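The chain below stands alone and is given in structure tokens; this is the form predicted alone.
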Amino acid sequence: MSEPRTRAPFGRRLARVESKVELGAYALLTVADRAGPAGPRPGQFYMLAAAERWGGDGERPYLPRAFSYARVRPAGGVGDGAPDFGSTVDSGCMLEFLLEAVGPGTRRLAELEPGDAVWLTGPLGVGFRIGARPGVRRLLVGGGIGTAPIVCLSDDVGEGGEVLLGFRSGRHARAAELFGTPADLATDDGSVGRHALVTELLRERLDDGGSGTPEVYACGPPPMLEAVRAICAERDVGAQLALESGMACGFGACFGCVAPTRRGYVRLCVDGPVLDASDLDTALFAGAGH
């Protein structure tokens, strides 16, 4: 089974925004992380903060925001005339983050343009654990902004993964364009794909008698993850859930992302965010989501 964690260098570091692409309701931000490790694991996350104007009225600073990365690729050299935010040699990696402007912090990050600087900490947490066992049928389930870690997971799994995605609308469903393989889509308003919840697609896949032992990997809003947990529990199917919670530090110091499990309370930023569904009585707990 692959290593679920790549350890982060100590402290935050300055990184450069290389590009920004509008993708329906989302923005896809590419950041050159030249001083960080080149191999984060799907499901791990980074803490992001704009280097400038990171604050509200009176410049009171916002806390960094936690984002799972959507894709990673080798870093290129520093472009002509670009500010030098680290090494000038080809090192580190290029990270893609899927953003939705839903509050003051995410709005500021979504305003960033190529050449701007961000403070970056990570990769943090424990990612998905992908085994190399034969005869496994991998079902990758993403909902909304939770689609991001499913992108890099799908890259790792390749053609052996079946991707199921759910979105509020066709505008949000533009995020499905990030995948290199076809995905089954469901939208709340029926504008793209099935007029259904993505958990209905999952239920059908698990009951279709397909070959192989199913394993489910999911990320999305808490109600979706609770439905995934319950569906898998009913069928005795193994599942790993990337849980969402407000995170202030990312290092387990503030205890702001504590989640109850059958083994006791855990801190999602160091013990997760990916947990086995079988360790949970519910994915709906105080502080879940953002």
Ligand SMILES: Cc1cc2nc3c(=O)[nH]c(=O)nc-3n(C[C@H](O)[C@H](O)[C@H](O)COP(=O)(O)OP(=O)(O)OC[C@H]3O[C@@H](n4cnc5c(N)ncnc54)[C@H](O)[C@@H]3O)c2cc1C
The other form holds:
Amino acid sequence: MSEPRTRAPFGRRLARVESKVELGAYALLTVADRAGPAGPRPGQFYMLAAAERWGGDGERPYLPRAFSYARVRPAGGVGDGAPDFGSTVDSGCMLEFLLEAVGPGTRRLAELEPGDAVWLTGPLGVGFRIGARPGVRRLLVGGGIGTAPIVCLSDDVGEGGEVLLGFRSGRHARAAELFGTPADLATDDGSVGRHALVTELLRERLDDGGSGTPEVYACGPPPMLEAVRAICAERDVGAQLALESGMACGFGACFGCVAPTRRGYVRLCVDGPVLDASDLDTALFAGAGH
Amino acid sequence: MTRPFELCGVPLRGRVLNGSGTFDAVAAHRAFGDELLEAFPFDAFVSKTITVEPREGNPPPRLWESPAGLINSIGLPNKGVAGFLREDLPRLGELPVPLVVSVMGFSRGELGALVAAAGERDEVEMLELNVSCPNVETGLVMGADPAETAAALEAVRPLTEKPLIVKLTPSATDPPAVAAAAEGVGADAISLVNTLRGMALDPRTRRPWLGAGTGGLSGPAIRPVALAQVAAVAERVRIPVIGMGGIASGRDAHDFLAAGADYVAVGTETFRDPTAGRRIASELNVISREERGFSEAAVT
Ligand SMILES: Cc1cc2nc3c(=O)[nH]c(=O)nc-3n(C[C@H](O)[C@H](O)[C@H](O)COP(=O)(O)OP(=O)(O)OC[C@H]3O[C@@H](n4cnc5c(N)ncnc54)[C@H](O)[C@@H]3O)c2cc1C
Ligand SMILES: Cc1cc2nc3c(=O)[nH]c(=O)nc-3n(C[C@H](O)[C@H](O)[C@H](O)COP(=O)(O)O)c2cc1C
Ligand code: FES
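Next up, the form predicted together with the ligand in place of the form predicted alone?
Full assembly next; the chain just shown is listed first.
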């Protein structure tokens, strides 16, 4: 099977922020990517930097930051008179990014307003392999901000996918509103959905005797991914994990974003971020997450 | 029309190279496809540093962002010279620009083996010797000491006719003396600077953040240091100087040229802007053209 990768145009491009809405603990940033390809694949990511106050005199943020896209839709016409960056033809797409402000870069992006510009490179990396095998039962598992790529994955998989989400609190669980299909929720504080970890929901589903060969797709914090990996390994269930590590470039140039696998270190930005769980001894390695 | 340039007898279409280890043309081709080849951002391509044996590189985390800079502890992961020549060289040979292969040996014997093996391949136009490593036989960092650098270069000089670029480490006490020693025994060009040793602590644990403990600082944070060293080295040698360290714009590149560099290389800025090399080259052309305009106006 060819790898699920839509190639990026070479270089970074300016794109316009269309909207920014608060979604509980997160911000949802919509960016009009007129000059990019319309069909990124779920699990692929973009490198983002604000056009202003980023890498200027002296301070952080300096390097761009990696973000999975959460949703994509056609760009629509341009003739709204709004200032536009990039090509003026009806092309590209609207990209939605779900952001959690954890440091200077994500804080800067979360304060952007409609009309502001961002530098965008992508889509990058290899996404989830969905395939078209019959009789597969697809379990989509998202934890916290790791829910982002699970949204577009669920859009692609459609009705058949079972979505399980875990969040710290009800404020974080607002991200579940992005899904077109109903999801099963768990929260650490029990304020919304089950008072449990999402991995508990996964364990129950895998053991419920439902029909179809299960395949698990997951993104979330490293301890969650490690639990998913172990649960699936015990049951000999296939799993694809979208991993994170600190990235400087996003296109294989710096060799900084490595994860240890059974094949040695691999760069998550070119060989991932989605890796087969069977390639990993652990998803909980030094430098995992970011 | 752009003026043709020539580095050690190899014609180049411009003056902007990449810093070794800061651009992987094979990986970039996977991400960007053939557009990379159509609009290749550098005027010559410098490979990542290759060693005799394959190396996994350092344990993660390998990156730390510092004010206007980056500290990396990548640890020279590479396939080893045999793997590189077999798997990567044929693909790098297809790039639309001349290829420079960067090598590092942990002894004079290793360095000689690398120079001989890479030098005999037609795809390779030039070799760059990364001497920022200890010689396991003498315990000295090769590039830190003029005599050590000269001895290493003398040993490998007869092994190839291809141009040899010596890449200096900024940690040397006296980089111009190292450059002069290299020139004295047949180096064809000098490149500088490599990264500066740096460290960061995990804000939570106060233990070193990087997997290797320390790393190399690059980016605009080191630009003034690099500029001073480039100026001092250029003053001292007649062979071409390739200047780098924090170059992020045509203005920066122009400063390095004004300080005596003949060529410039771009590293960390490419992480922010994959086509930075091309942007910097065109910004540089504009500045050069304006300057020529001024000087022509001045003589008439
Ligand atoms: C493939 C991929 C997809 C991602 N998708 C999303 C997404 O959809 N949504 C989202 O919100 N996030 C996503 N992330 C994470 C996001 O990239 C990081 O949260 C972001 O880079 C943090 O940048 P910052 O400047 O806000 O915080 P930083 O301060 O840079 O980073 C926060 C964390 O990084 C470490 N750190 C602190 N200081 C430094 C430093 N100086 N240098 C290096 N590391 C440091 C610490 O562990 C800290 O907790 C993704 C990451 C990857 C790799
Ligand atoms: C991630 C990274 C990897 C590097 N790897 C190498 C290398 O393999 N060999 C080498 O000679 N220099 C290496 N360098 C040094 C660069 O080539 C360059 O000398 C240095 O980064 C200064 O330039 P800059 O500030 O433009 O990045 C590396 C630098 C970085 C940031
Ligand atoms: S982020 Fe630079 S190689 Fe992956």
